[in-house]
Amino acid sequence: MSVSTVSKDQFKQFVEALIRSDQRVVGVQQRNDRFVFDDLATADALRLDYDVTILSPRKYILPQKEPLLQFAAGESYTPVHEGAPMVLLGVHPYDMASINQMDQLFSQDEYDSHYMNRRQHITVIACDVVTPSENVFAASMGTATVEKGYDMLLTDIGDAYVVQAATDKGKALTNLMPQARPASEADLDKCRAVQEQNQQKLNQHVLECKPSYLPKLLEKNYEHPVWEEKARLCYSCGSCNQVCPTCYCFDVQDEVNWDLKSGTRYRAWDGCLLEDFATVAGDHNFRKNRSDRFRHRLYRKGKYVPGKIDGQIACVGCGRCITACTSNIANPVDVYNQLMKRTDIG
């Protein structure tokens, strides 16, 4: 790994650079009083100082609507791998850390090739957190800082930025800031004060356990009266389960042309929250009652998925779904807490 420091009116300069480069660059833009991540047109609108974007990164990775293969009748198929060189710039460490956990997830088992196709062609440009948002938690969930998965990592140090270049093309990019130098000590050390302060600030929600104990936890409480509790005024909207960077569940589809002859086999977004998610052959539906579906959706995060991924809990405590639910029931921190307080977890 390389560390440098460059001023903010040289990174300005490589944002330009980068964005004159034959890859498209993406990276987090403000739209009237939230943010998001789109195409960046010039230096000036990219924002490194936002507190959530609306959406992760996620839909760059996995796309709302993706083609999987072209087919025609009497013909062979034929896949559809989609993937261009890109550049995700200003990605959070709790996003950094769903996007780890969705490489292992789509690379483990049935090896996803769409997924992990367009996955290397992508660079990720990570930076610490400068402003914390309203329903942060990733502190509670041990994402407030990141080590791994991104190539390049930002961190503001006040009048300019400390650079780790973390893997080749990382390195490569810093091709790109020629002024760049070496970073000093205290260089380093206003970077650790950042990332130190960050451990602290990011939880406006304590999780009053640690994350490791949730699937033990949840094994305990799969009658608890919270679940329907919640579930009387789920909407079943399913948005916190398209804002949730770890959520990649999909429903698949044929789209057919209008010769009636060939079309398209693509996979879209769903959610374990819609009342349809889990209706299956013969219209059955064995998630058909709200109060199940919202325990899926907890226990999922808390149980399943860190049956899958060594232990790794799959919120990282973005607070997009607290934000998203006009409820106020998504909030996972309220619900863990509260099973926390009528459960001996030993």
Second form
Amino acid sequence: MSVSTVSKDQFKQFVEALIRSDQRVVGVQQRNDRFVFDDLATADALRLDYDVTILSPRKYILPQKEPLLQFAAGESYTPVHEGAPMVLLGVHPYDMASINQMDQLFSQDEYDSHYMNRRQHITVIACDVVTPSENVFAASMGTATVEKGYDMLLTDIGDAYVVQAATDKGKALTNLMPQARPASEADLDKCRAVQEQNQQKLNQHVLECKPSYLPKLLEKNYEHPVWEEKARLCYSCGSCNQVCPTCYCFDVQDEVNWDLKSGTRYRAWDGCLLEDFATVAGDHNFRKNRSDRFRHRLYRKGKYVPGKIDGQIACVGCGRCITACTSNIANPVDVYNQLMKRTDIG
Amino acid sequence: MCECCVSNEKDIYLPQPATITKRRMLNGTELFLHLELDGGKELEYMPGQFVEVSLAGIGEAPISISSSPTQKGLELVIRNVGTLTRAIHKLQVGDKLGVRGPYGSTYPVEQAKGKDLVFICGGIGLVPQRSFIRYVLDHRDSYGKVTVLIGTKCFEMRLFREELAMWEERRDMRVMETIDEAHDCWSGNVGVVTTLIPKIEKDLPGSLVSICGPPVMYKFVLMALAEVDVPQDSTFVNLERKMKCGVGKCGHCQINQYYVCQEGPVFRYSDLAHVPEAI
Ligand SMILES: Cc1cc2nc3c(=O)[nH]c(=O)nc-3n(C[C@H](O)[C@H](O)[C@H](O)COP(=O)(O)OP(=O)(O)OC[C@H]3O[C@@H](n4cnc5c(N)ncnc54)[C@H](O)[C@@H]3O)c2cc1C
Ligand code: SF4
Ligand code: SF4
Ligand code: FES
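Output the form predicted in complex with the partner chain next; the form predicted on its own has already been displayed.
Up next: the whole complex, starting with the chain shown before.
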């Protein structure tokens, strides 16, 4: 790993150079009073001091709608792989953690070449959080800082950024930062201080157990009044799924061209809170009750997906679902803490 | 596109073209198809597995394999319930459809060797069980007694009538059928499939039991088996769930910690008995 320091002015020049390069550059920008990832037109538009984005960078890694295959008459199918070089600029550590989980989920067992092709074309420039959002609880989930997955990590130390280039792709980018100087001991101290602070500060909702207890906690509480208490107010709108960086369930649909023969098979985001997610022929719904679906989401985050990825909890504490839920019931910490109150987890 | 990380052969969503070589209606709603993969390829599958069947422009559906790997080609039975299945019903011999797979777990064909076998089938549940039964009949000496219980809603819905008649004539297997509602042309048993269970009660405890049918059937059959002390670890169930990808990614088929498309559709009942939502 090479660690350097660039002043904020020099960093701006770096972003301008990136935008002029032949890669697509997507960065965090302000829209009204909130923040989004979008194509970056100027370095001035980039806001690395943002708190949280409305949608996570998942929208570039597993797009809302993505072609898988093209088909033509006679059942002839051709795979579509859309990946084109892209730089994702300003990914927070909790979102990086969610991308790392998806990388594992889509590459293990059955290798998903569509996801992996797109992912391999993306260069991630992560940045440590400057402004905690109103609902972030990454510190409770161990994702306030992140050690891997990014190509480059930026830490704001006041008038400069400490820049860690972690991969070959990241190191290649440092060529666009000719004025960068090796980070001094003092810079590194400041960088560590920011990270240590974030491990305390990014904690607006405090989980009362270690995340590693969650699978056990859930195992004991399948039948618990909290599921029904909360789900009573659920609209099954699926907003909590839409905004979540670790939700990756999808639907598959065909769209036919004007010739009525050729067309495209797409995958599109789906959500387990939506009423028909588990409905099969004969209108049999395997999770008919709202409380079944509400519980399923939290079990997936806290138990099922962890079972596939070496125990990592599939909630990274971004807090987006808390903000998105108009009924104010989606907060995972609130549910887990209520379960804690009445459970001896030994 | 970058060729290094993309290879068509490994594309998990890519169907292979197959051609319909035989087709006939088994009853008013169930279509039987015999398919051959284009290019003379054979699908390497085992009883219990399923394929994703595709029609370009319409979509895909998981469909159980009804043939046995001991025979050539691939046999499917498709019930007309919706958009894709309706379109498949319109296809004729010589038409093509897409197939990918095989996917999912298999019936315990090895573990069952030397054991007495009981198959309990409700309605379209006979379709995947037929794969296992035919496999057993093609390796008849390796297995003990074979008993097949079949329940169908009404006389007109009975599947594979000629084949059942042939099975009934065999001396090395026992077939018992029932229909839910009495019918003028039917002189056999009347009642749901569980009413056949007392008739074979004494054979059940030592047997390996394989069950497949509509979601409502499992509870009643499993209760009846519990009464005669059939161990849960020698009982196998074949579960249907909504599926989209078939390869453990899309999340639709999940029952608690299990992905039915990968760990199922065939499960040992003892692995599920304590899993909520499963049965
Ligand atoms: C492992 C497995 C094996 C199966 N084997 C067979 C078989 O051998 N023969 C057979 O006829 N059917 C089988 N099915 C069911 C079959 O997949 C559905 O009937 C089919 O997907 C319906 O598609 P459609 O487009 O015609 O219906 P749609 O127009 O999509 O919908 C009609 C109805 O079917 C439901 N449905 C949609 N998708 C599915 C799905 N993937 N699984 C179940 N229901 C769904 C809808 O909710 C709706 O109620 C199997 C299902 C599974 C999971
Ligand atoms: S956002 Fe809230 S109301 Fe909407 S589905 Fe999720 S929990 Fe239910
Ligand atoms: S469950 Fe909520 S807090 Fe956790 S990662 Fe998803 S959106 Fe963020
Ligand atoms: S069908 Fe997609 S995960 Fe099982």
